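Have a look below at one chain only, the form predicted on its own, in structure tokens format.
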Amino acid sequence: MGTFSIKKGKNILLKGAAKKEIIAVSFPKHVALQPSDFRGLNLRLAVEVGDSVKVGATVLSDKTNPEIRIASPASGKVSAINRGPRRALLSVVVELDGRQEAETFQTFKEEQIESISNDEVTSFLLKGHLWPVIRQRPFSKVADPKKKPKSIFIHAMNTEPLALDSECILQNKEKEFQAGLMILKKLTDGDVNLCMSEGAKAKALTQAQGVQRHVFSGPHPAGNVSTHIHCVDPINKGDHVWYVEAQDVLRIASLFLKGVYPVERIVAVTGEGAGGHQVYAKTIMGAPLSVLLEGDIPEQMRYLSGSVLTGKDVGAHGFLRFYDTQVTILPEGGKREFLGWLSPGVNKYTFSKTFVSSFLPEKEVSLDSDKHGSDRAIVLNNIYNPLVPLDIMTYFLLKAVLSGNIEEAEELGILECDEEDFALCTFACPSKTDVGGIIGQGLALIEKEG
């Protein structure tokens, strides 16, 4: 068992935390699958508008690896296929019939899991449409079933603002979680690394067997997958490491034990804009945000699937993304303050010493979507490095990516990273630079060039 104390980073104490009480919300009338969620897959349609589908029926499949398929989380009728510029596939919407009829697969008893082979696990996850929950580094894309990882990481903690507490969803799920861990252990000759926060009390985590348990403490991004990999089993060129969310470990176990594609998702509904609906909502994959808010859609709000640092603006009538376990609703910005730069800023939030608030005791803050400034040229300073715990010189990595110098970017450690690791840099940057977006462009270029 490893214990790691992360010093670099910063927690954003945002108002609007969800109550740690799981509440079932209304069943949605529509759900959506969004192909952009599945990095690394070139998806083609397996359905047309008007087709009837069951839970677990194939909706999308990968052109390169047709055995990797995306399933419908609900039974009903395909009501819309939305496309963007150049006919890019944006979403597939299913109108629910309320019956939740499901495709059925083989079932396994708990004692049978010990004797399942690697090939059987891979084949069943592919057949059961649950392979996409396994992602790989580098590139944070859906894992390649034809390759074996040197290790697998279970992401059982999250330090993003207002993030879902994994321990809450693992309560009384010890047997299912252990079964999921044993299934994943079949996929690698290396270790399965279970990463949890300091002080974790859930028995599913503290009493997990057959895995390497690691405890992390410190500010965000202590809970990021990249931080865990960097500390426990760093990636070298040519290596592949897989990772799975704790909630998806339960889904893997459910597929094997019950023989039905599992669609349940616990989501933290957070942010000041959520009104009185800050709860842990039990819903299904791809649910609309309006259901999570029980139909209460306030105006002048920013609706994010994900956190304030890494979430995507999906709009008031958007849908939950495949990998997200959090929804954040924030007030929209746009209000101009006369000579605001002259004010002492007692109630303004800052990462630097710009305002008086930085010298006052830290407290929960209200934030909106404003950038509070215009885009400027990047200036060499030391604001990035204290926020990135990875052994990376962020400023010089940005220069390498912007100049298209792939070799230098690799030498500076870009293959260990993902966009989310630089979200704090984007948030704090005085130049208003999308640091994470630039890193994402660099990773995309390296993957394209091979």
Second form
Amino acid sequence: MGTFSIKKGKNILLKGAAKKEIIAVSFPKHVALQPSDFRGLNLRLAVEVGDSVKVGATVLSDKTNPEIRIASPASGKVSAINRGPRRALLSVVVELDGRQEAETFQTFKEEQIESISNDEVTSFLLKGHLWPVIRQRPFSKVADPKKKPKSIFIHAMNTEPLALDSECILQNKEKEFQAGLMILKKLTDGDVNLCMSEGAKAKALTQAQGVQRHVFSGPHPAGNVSTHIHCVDPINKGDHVWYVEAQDVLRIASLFLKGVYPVERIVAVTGEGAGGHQVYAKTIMGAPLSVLLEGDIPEQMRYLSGSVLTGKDVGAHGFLRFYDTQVTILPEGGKREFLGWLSPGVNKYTFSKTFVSSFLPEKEVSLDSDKHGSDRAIVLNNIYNPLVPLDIMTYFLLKAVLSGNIEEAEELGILECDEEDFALCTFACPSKTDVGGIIGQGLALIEKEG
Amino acid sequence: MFEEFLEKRSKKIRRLFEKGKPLERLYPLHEAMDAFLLTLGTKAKKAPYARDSIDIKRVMIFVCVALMPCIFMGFYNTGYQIQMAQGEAYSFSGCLWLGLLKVLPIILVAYMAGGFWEVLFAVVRKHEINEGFLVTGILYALILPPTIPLWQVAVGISFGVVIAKEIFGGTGMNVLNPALTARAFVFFAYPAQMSGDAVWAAVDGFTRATPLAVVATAQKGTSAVAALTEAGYAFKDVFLGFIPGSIGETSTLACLIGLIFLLVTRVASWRIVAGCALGLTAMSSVFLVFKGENAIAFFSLPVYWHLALGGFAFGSIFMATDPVSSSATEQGRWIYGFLIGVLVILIRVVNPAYPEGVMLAILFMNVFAPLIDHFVVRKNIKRRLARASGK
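For comparison with the form predicted on its own, please write out the form predicted together with the partner chain.
Let us now look at the entire complex, which starts with that chain.
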């Protein structure tokens, strides 16, 4: 058990937090599976338009590792297969019949879990289509079932703006959560590291057995997987660790105990633009955002699956991404201001000290999608350091990637990072440099070159 | 309302600069004007979908604001020196007016000549005009003697912008500080107009040695402070800036006001400034301690005089802190600043050729900044490797 106090970073106190009250929203008419959610998989279709599918039926499977499959979260009919440029698969949409008939698998009793073997766990997760919830570092891609990780991290805290509070979901789920942890324990010879925030009270977390509990405090990105790995069990070249979202631990347990592909998803509906719908919405995987908002989708808003820092703009008619437990509705920006560079900025949000607001007491802020400037060469290179708690020299890592020097990028620790770790840097950069994007490109290049 | 009116106007004018239109190539010029009047209002296309309100424009404007006290003192002191030299009766507005007449043309020429290259490169390279030039132009003007011929101002800034910045790839890529490089160029190309005793007060035929020159030429074995007092330089005047020197650098007080502004707004790195002061203090103390019986006068100059004299305050606050040409690591900044301080003293005291060493010290350390960073970065890499093999 470790206690880590993260000093670097910054919390953005965004307006529009969700009430911690789980409310079931109306059942969606469509759900979608989006291949781009599954990094590292090269997915092939297992269905055609018009096919009937049940909950847990295979919709997509990986070309290189055919036993990794993606299941339909609903029963109904495949209504559309959307492709992008060069026929890249964008999404598979399933029209629900409302019956939620499910494929059934064998079930295990709680007492049996202790005696299942590693291979059995792996093959059951694969068979139950739940394998993709396990991801690996480096590269943040779906884990390779043939490998053994040096440890597994359970991501039971999130410090992104307005993120879902894992504790809330784990309330009264001690048994299931413990079962999920025990199942995951079979997959590694190392530790299962349960990472939670300071002051977590949910019994599922505080009384978890057979795992290493780690407590993190401090500003974002104290809750990022990279921060946890960096502090607890850092990876070097050749290592890999796996990580699973707390909510997915419950799903794993559910698959083993109930023998049905679990589709329930609790999503924090957040952001100023979410009208009065800021709650913890209970829905199913791949649900459309409009259902989470009960059809209340005004224009001039950004509809993000995920947080404002790392989410994806999916549009008002978009669908929840596979790993997201949050949607953010952000007002659209773009208002032009007269002599904006001169304004004292009482209401302008900034990490810097160049606006009057920097010297006022911190309060909840309302942000929009305005970029507040145009792209420039990096001039201020001391912006990033106070925002990255990892022992990473962000500016030099950035330069190494930009100059295509993969070796140096590896030496500087790029394999420990993910795009999301630099979201705050991108946010704060006066030159509007896409720091996270550049790191992402570097990682992609390294992965490609093996 | 007013914004909408402007936006409409701007859109109309923009048509002239669009692709296929007569002024297409000058688009960066239009863009700069447009963005000057109205914030751009572009939206974030990728995560993060909200962004900090700060941009480079704001940063550069803030450096200019920090320079305001120095600019004001530049006007005032240039006029004051003229009045002194001509033996006229003192008047505050007279000082300002005389100074304005002398200095404003220099600033304008620096901006126009440098701005021309800046726009030219933006047009050729098809990028937006960088606001960094707002700072380079004024910094350069402030470190020139008030008597400099205007054509030399133009030649110098052209050298600085083109050779020191643009051929390295433009803003953010330069190794040397462009304003200082420009000054170094004029300094070595036209020494008669850049150094000596005759160039500091803008009156023909008037000579007065700067305090540093007084100390440099003082007899061996004498006290530096005594020589300064004899030449009519009191510490108060030196600190406040009522002495001959380059336009904007004479007043340590004005520089300190600028420093406070830069530090409160966190635009400049305090580590570099502190490193410079520390290095200068350390090295001049060494000379003080080890001065012999018959040492040159410079050995005996106390630390606080060193800090206030010449371009040290201006250089360490506004020049050394240029984030592009200085060290980019926290530790590196300390080392970089410290060595600038040390070098300033070495050049002042030991080098007989130049009484002042700030410009050369900073340029020299600009060259070494990447090396310092290299070692700091290597240390990080070593730590990482040790962690890997330590398992």
